[in-house]
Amino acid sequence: MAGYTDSSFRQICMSQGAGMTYTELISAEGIIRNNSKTTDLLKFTESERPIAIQIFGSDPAVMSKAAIIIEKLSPDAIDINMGCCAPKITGSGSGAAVLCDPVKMSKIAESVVKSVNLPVSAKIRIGWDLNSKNYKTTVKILEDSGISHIAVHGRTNSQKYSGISDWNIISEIAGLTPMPVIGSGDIESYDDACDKLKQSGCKAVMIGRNAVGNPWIFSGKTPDIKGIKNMILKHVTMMMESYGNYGVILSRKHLVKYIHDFRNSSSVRQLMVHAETIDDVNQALTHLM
């Protein structure tokens, strides 16, 4: 979700009913580095607790020297991905990348579990392709390095998003670990997620994507067209509050998203990506029905 879960969305979220938020992937080597741009992510309020802090890597020792920078920000808990797809994240050997190689696995998992005190959790796929599922090594060598709890998306990397995340998987493991297990994808409805979790034994499932545009997936209860109105914009303000009129323009990508499913979303979707100003929003908004 990088590019999407900033602070103002997970306050959002949170407000709605999620039951803890995770910040977007972030990379341990621009932590250790003090890189600006970085740091930034790094930032979350009060509102968004329970919160994870999510790093990638491929060196341990990066990652645990970034784990101890993190600790001093307390977060809730620290979150190893291991499961990114983007070939950006996966081409330097971080993200999913991680379950191609077990040992490399074990090695960053135990360096950041031993480096703090918080809880440490990873993110994981079901293996890198369909030949290569992978997930029982996968969770013993997490369970043995002192790993919390996993979330796992039911798909492989080389699927990325598509097919069907695999819940039959994910159940699976659920019963194979003592560790709690969150399953992940194609939760489209509260009702879907209350579903998937009687279903799979997992502890919680986490969403995604399917929450852009939609918060009250966290909840069930979606507001008449004025409740959703005031939700865009509340949402531009805190954009605007944490970017100045950047904001507006960052905001763009989740507008179109509250207004997929209205009858003349087409049209209000053209002038939602051309606002430039919270004046402009309003203005779109007043044609929506």
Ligand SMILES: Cc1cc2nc3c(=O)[nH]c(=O)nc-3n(C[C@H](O)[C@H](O)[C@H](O)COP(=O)(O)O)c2cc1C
The other form holds:
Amino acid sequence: MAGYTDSSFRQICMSQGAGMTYTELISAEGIIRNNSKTTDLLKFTESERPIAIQIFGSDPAVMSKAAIIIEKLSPDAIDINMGCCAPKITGSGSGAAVLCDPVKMSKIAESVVKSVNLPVSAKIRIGWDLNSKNYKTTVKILEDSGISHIAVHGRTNSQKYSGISDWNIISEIAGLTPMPVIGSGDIESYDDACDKLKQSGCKAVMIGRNAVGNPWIFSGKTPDIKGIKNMILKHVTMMMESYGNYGVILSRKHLVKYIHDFRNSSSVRQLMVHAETIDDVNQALTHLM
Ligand SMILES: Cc1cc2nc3c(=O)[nH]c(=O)nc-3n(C[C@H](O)[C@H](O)[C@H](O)COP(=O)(O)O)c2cc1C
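Switching from the form predicted alone: structure of the form predicted in complex with this ligand?
All chains and molecules follow, beginning with the one already shown.
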């Protein structure tokens, strides 16, 4: 998830039982231009494996060049984002906009598949809007292009994050393609993940929003208050190792999620959103009960 799934968070999720990780979507243009902010996003550690580096773009030639650069970093897979609904991404013909152009979709997928020896996967939504749920077409195109596996978020682009992820369609897709399918959308707990895995026929399920502040979702364990405080401090420390003091600011959005369910979360939240140092975080945690 853009803005969340950086190296620190991926390491934490793996330490709690995640089966694999993805980077956030990374611009193929930025990669081939060697843009430093973009290349920072490509960094990962061994403990995040298996890891897929996810790229987005609309030009098959650029996507292919980016994939060749990425292959040198030896991730376990390259994933093509064909599901992002952010207007700044779809506006340039990338992300979920690719779903509207089957010819371009096939060119992008084929060019990346042909350029590298790594497995190439894709992440899609079920269509552009409720009137164009063209998943049967898009899934077949990906299959024919040599894509190794797909992740499906069961919403249309127009839905953004409203409504619910349609697990009936995800399940239908899992039944109609030989490609392994990873189901995505609205998984709330470890048990929910197990149920959806069993019921959908997917080979795996993907957990996004509900892992933020709750990496224990990957193991089904319920941490006590000490475990939560320790995780918060570990997370902030890792963020500082990656980003210096700015890591504290960047970690605020995670911290407020860790404390979400506590009785006095709103007062601790106020302290967390203003924390500038790890001491501020420690101080805030002394109020948590
Ligand atoms: C803030 C945010 C950022 C996201 N960024 C990405 C991304 O970079 N790549 C991607 O494939 N999906 C991205 N997603 C979509 C999620 O991977 C996932 O498919 C979606 O949120 C539904 O699953 P969930 O209910 O478990 O979060 C993002 C979602 C959110 C909320």
